[in-house]
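First, one chain by itself: the form predicted together with its partner chain, in structure tokens.
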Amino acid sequence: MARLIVMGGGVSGHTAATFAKKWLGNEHEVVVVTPNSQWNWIPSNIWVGVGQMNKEDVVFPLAPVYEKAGIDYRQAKAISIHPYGNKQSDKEYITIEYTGQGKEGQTEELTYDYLINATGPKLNFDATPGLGDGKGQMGSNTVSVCTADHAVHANLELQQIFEKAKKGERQKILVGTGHGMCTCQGAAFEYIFNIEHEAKKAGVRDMLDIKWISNESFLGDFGMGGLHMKVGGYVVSSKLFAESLFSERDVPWLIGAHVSKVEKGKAHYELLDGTTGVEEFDFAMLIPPFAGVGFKAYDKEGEDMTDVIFAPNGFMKVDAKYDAGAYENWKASDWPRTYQNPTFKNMFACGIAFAPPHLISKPASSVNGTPINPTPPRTGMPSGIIGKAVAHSVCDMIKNGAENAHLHEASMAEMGAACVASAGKGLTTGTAAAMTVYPVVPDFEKYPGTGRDTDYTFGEIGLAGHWIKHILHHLFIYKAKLKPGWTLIPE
């Protein structure tokens, strides 16, 4: 019997844990250690911060799903890996400290033959002073949305903001990331327009200034670099449609901006151009920047070789290019295609917590030399896709053993991504942005030109979007609970 841990249940993990135990069935074991107690539909999170939705309708609780499902669940946070065991067994295995299930505090030891580190993001909100608390969470000077409690929290924050403007005191609110290195753009893009969406139906909105400051370097790069759109016979780019949209409403925008500090209603930022500036506000959601949770690895002596398997960012190594070198030499070849990590055959990473071999907007930074550009966003789609890719090159590695096993791909450089930002929540009110890009990461030699397959890349704005959103929700909570027919649901 072999034994398969995953290490994070959130979209990631859990597509690959489930998909491995339907594999694997009951002859193999498939552990899944994960800090949280449930289950959170993340993009959904962005309503709970407009309070169109409960906490309650965006998570369900894991712990009757795995036992269903025949997983076995540890609510714990995995902290170290030993790929080589100790002193007194070569056998691998994983540290985890107990987070739930009646033993918080508690740590153990997992001996594993196959790890998939599906651990997501760390939201690093102290890269930033005064965005964070000092002690890793985030601070008292913005809202985030990030988890479902920091959604509840932001709601709870922004209708006091809503009340002030009722009573008349004009209120200034500001919206997009929180470092020149954030990612997730999408989330704050689709979290300002729900903003100015319910200001309206609040009749506050004439009472608000509402803003955007990102860290990219043109409006709509989305740290994809933008994307190219058919529309009236023209391909035409998102930072058109971007900007359009962002003027329909009445929002204006800083870019290429670094926030560097963060005060009570202050944001302290310098731009692509060396200069530097203050942004006041009454309200901010400023998304932090994304790093691998910081997981220690040791040698069989117990010596630190973190580095083997991590980048410097946290994030895993996994089979991509790390050397391409200058922007110029970047290829869609550089994206990884299996995830196995090239020192451990037996280890991958899916989702956020892979390291990429690059940016996919092109670098950019302050006369400075303040780094200013997105990092690469993995989103909703090619996080499950990819995980249930990497469950299928573990289970062919287990039941064909390692040297026979074909291992799958699902490179982003092959692979597209379909987002809505809603705005709004109403079924026949309000609108939504919605889009598919193919490939994720451009590849300019397939596609020379926009890098991209302009037929497969498209947006439109409209309430059929907002239907998209919400069948999305739906469907993947149910999903996500293996619910009857849930395989046949992509993800």
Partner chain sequence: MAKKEEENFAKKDQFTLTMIPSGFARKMRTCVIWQFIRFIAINIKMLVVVSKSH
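Could the form predicted on its own be shown next, to go alongside the form predicted together with its partner chain?
Coming up is the bare chain, nothing alongside it.
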């Protein structure tokens, strides 16, 4: 009997673990190690953050689902990887520390035959002084929608802002990225327009100054270098698409900005041209940068070998080309295909946990040398697709032997993705931008000029997009709960 350990129970890890268990059956063991007791459909956190959903609408307990699936669930965080075993045994293992199940603080060694790292990111609030509390957690100066609990807190703060506005007190709202190297502009993009939408419904829009701040060099970059897409039969840039939306909603923007420090009511920033400034606010939601969760790896003698498995940013090395060098040398083929670790063939990474070879957007730095550019998005649909492909590879290795197995591929440079970005919730008043992009990582050799196939890259905004997003909310939670027919729902 082989044992597969999946570290992480988010979109990618949950997908990998549940498919692996379905394909392996009871002949082999699947273990999920995650510090969370609940699964969170993160895309809907923005609706919790404006009071249009409750926390209970976006989470559910993991234990019953894994028990039904026959998956060994450990509510714990992985601390270290020992791919050579130790002096007592050659058997590979990880060390975990329990965060629940009545074993809080206890550590345990779990041996594995195959390992999938799907831990997602560490929310690196402390990368920006004042954005974090100095202890790795969100500080008190701003709010976040990165977790369900964060979103609940964000809504409570937002409602106070609305109440002040109703009393005639003009309020300043700032939403965007909280560091020059952030990703996940999409979540902030959705949140700012949901705030704007709710402000109109509450009758306080004219008392709010709502502003966008981002590390993008242009609106609509989204960490993908922007895109050209068909809208109403015409090919337009995401820059024009985004600028139109911001202008229509009367939301000014400040881009190419690195938030260098946050104080109560103040965000200090540096722009690409080297100038600095301060944005004052009464309410701010600034997305933190992401980092690896901070695993350590040790050899048989107990010596640190973390840099063998992980990149300096803490994400796991996979079959990518990490030495491409300057931007002019970058190619779509640099991106990983199988997500197998090059040193340890029984180790894979998926979702945000894998180290990208380089940025997707063109790199940029201020005249002072401060990097200000979005890092690559690896969330949502790509995370699910990659998690399923990795699970398929591991299952083939277990069933057919590592030497004979076919490794399944899911390169982001050959992958299409769909995104539905909410711009306000409501059965008849909601809007969302529904977009498809193919491929996610542009291939300028195959598609000169735009890097993407405009026949499969298109977008529309309207009420239909909102309905789609609302349907997807229920569909993916249904899938994650392993309800009848769950495997038929695409990633």
